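To begin, one chain is listed below as structure tokens, in the form predicted alone.
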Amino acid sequence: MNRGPQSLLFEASRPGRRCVRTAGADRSAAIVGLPTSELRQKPPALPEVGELDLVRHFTRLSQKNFSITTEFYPLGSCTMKYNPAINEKIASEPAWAGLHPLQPECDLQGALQVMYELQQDLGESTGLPGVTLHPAAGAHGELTALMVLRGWLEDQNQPQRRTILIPESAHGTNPASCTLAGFKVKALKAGPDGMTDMDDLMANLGDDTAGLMITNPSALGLFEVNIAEICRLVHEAGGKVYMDGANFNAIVGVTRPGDFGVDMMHLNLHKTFSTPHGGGGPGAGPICVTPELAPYLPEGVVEKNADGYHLARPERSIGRIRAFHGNFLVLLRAYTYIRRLGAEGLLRVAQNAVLNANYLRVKLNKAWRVPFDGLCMHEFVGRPTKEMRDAGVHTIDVAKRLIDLGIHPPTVYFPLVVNEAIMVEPTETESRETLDEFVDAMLQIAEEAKRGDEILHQAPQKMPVTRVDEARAVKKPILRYSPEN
């Protein structure tokens, strides 16, 4: 972590000392124009609109989103916090973004060390050295890690283990994830403590489990205090530990993965490590496996030799799980905020999420019902009381009438093994004042409901849509716009 960012800027583009270039490759080839047949005869009927008029409809469209610079996002597990500038100040520069994947390996040196690079520093902060940053996303991640898992089991003639064992209080997209990657799914209990239930889990270990996997900490925020004997009781039926990374953020620079028994995991980037999410992507889910599965790894791993940086292909490798080499800009981002922050700054992000996420959850259990009220890590899992309940308010009603106040409502009905779930997620970026200022909110709602006000059932109202009927929305989508509509 001794060079910082800017000082690769210019060496994306640097030529190798031994590059070969082909008449092909000529960059000085002219410019092809298109046919006259082609080109438009008369200029398009554009309307005619002054520059102020445009800029101000533009400037009101934007107005009427929700953003992280406007608005507090407390959004669950999808970790919305706020992405540093400089990391699209530096994915930006020319020297980055006008690199193609097909240009020869002695062009992109510099790209090629930012990605060995950050290939080390996932290594370094999970505890499993074997990284790939080939995955566009978190559950792609997943898949990516489960044909490793199958490759594994293919060359150590275990085809009899194709159950993966997946918790209750897991992320959604395992159980879709394991059954694309050819195994078959089986849920472990919740205990009362929200922790995975260890009787369950021996119960349902046997010569047929491929693994487990496991999201720790757990979408109900909790840390798995029995995550070292889960780890030991799987490995010793001969399977192997999955970890959902998704919830990283609460534990980078505490502790590592790899240390308490994880032999794969994947990482959201564009949680844990500052990218931005949203709109469907782009994102990125790299994988980091013990030295043991390494050789199973895509192709397209970034290693260093004497002649410099090479994509290469382990020797056991599954093969290519998508086109090219990762998201690159996106992977160019984690990288600025790994170097801008180090060691002891991701430290600080995983003590500040925890700290915000127990200080909104001791503010709040009061009026709101905590199910797991003890010491959470990024997020916890509330929902309304039964008195709310009685008097006809539900989560969707308090999600809604967050927006008329101005908050992004959390991620609500999530996990399903709390009734009426809202899972609040500050994240490290906030300040106290606007933590407070959701405190605040939440208890106006809390009062609201005590009171039967029907506002509740009507919000949000100050918005450009209104409350809509989910159901008949479910039985009778508007799929295309029309006049009518």
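Numbering follows the first chain given and starts at 1. Just so it is clear, the model here is predicted, and its values are computed rather than measured. Each form is matched to the other, and the largest set of C-alpha atoms that superpose within 1.5 Å is called the rigid core. Compared with the form predicted in complex with the partner chain:
After superposition on the rigid core, displacement of the C-alpha of residue 59 between these two forms amounts to 2 Å or more. When the rigid core is held fixed, the Cα atom of residue 49 travels 2 angstroms or more between these two forms.
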Given for the second form:
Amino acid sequence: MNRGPQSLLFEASRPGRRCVRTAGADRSAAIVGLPTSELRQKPPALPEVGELDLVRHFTRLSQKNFSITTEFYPLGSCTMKYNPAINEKIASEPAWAGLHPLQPECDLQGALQVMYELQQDLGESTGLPGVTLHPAAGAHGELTALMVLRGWLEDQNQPQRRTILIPESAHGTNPASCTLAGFKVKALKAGPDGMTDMDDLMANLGDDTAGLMITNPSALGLFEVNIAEICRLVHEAGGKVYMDGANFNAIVGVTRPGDFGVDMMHLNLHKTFSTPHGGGGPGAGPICVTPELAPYLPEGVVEKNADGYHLARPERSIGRIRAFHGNFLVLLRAYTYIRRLGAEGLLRVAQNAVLNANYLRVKLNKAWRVPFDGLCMHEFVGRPTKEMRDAGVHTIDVAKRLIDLGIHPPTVYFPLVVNEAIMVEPTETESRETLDEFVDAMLQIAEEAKRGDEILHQAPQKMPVTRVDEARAVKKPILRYSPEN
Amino acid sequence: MRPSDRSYLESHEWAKLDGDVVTVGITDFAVEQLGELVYLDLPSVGDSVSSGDAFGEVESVKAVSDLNSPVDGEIVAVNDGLADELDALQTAPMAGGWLIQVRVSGADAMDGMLDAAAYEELVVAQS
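Now show me the form predicted in complex with the partner chain, since the one above was the form predicted alone.
Then the entire complex follows, led off by the chain already shown.
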């Protein structure tokens, strides 16, 4: 990473410098017909630089990217998984990248075959054979599934079932999706072991229960050991179980949610199936459902018959939830990943993700406090010890210090059920040497924290931008350049 | 220990009964846990609140948290200007940084809340 200082393009500006001079352009011709009152009196205050200065500016800026291709990135909860280069190679082939969604179906048979086989693969790996690839992200998948649930409840003549139970260890998008889909949310407590409190679950099940949304493995990196019993109880009460599959990368190939009683789930293709991660999109959050709920899926499910592949509208479909066919090139990357690894490879992905997380947990659980210190899944939650907090050190200081040691900070202050949480997810692709470097960094910071070293409050020191006043950045943001700032 | 003239919720709100009006705020422990505050959303006078339901939210650099009402009733006063000047909430959440006042009916409005000693135990356990 390039850690040198970075000037703004505005600061490099010198009057009259240009990248390109267009000869003979008649500026007045472009503005014919516009009333003179609407015309600028002065040219806009854009930076003026030569082409080489411009190229260097943006190249240096791009080298400042603190990313998984340059540094270890153990961002728990959000799975910053390495995206294999072959995914990009295939998705950039003109045969795929040049497709237009309005081409006739007979022209799109290869693409539809990929979508059909991806539906089959996701249905097989979750044990939930009804699949739509359309949702554009995980939270969109949640919303789609809840709309499917509402369609089903209406057909069952059970519109009064409007409450969704959500354990407090769930992802924050779950309650938001419920509210958007017209449901009410009731939070369930977690027991001291981090598992859903079964008494609280039973006390809250009733005639108004539409279902339960559960993140499994949970945001604490724990597998919900009572999941089969939880599903049974919710079904007995007349509801359905939705599983947030954001953490499916810990269990893919090991177990299938459909087999332990889940009715619907979404998959974040960027988390489990190595497609690029967010940053404004595009993403993909397919949902998988039981055969009973499949008739309610959105329009645009790919079906196969003697003539080939077709887009179909399920019988009781909730309608369209997205234009065209979902983010096809993202789907293609996931398909590539699955075909490259096969069932055995996917199993090893899950095993290595869990092994790496447990390796770090065991190496760090003496110097740091690990509240739920049993076997974890693909991630675990730690926090500073009392000794460190008494020395005035907070999680934010630890996160900032890691940056100076060349490591992207893990997720901090989430999940909310653990104060001062630091959530670590190494993923399956890291070597033992990299994991050991992280351990060394964390042990060094633990020593600094026990002493309450000042460096922790000033970090990062080695970056182009040092400690930011986050509160001021929110309260008094500077959104436009002006020479006075 | 925190003042015994008021009651507390496990979610770190405090409530102080004076006649039939309850003043509601969040504790200094809540503020310390949240870190620097950046945004506060409060309801209006005349709105009704229900015990256990959110009546607003507070945002810090770390998280957005619901403000939970300890009582049922109608809001008779809101700490005007607090949302624009969060220093009072940051520095004196148990006094000048109060949030809302609620008119309640019945002397049992505060039943089920924690007293100062029980809240102290909770804080120690969560520290």
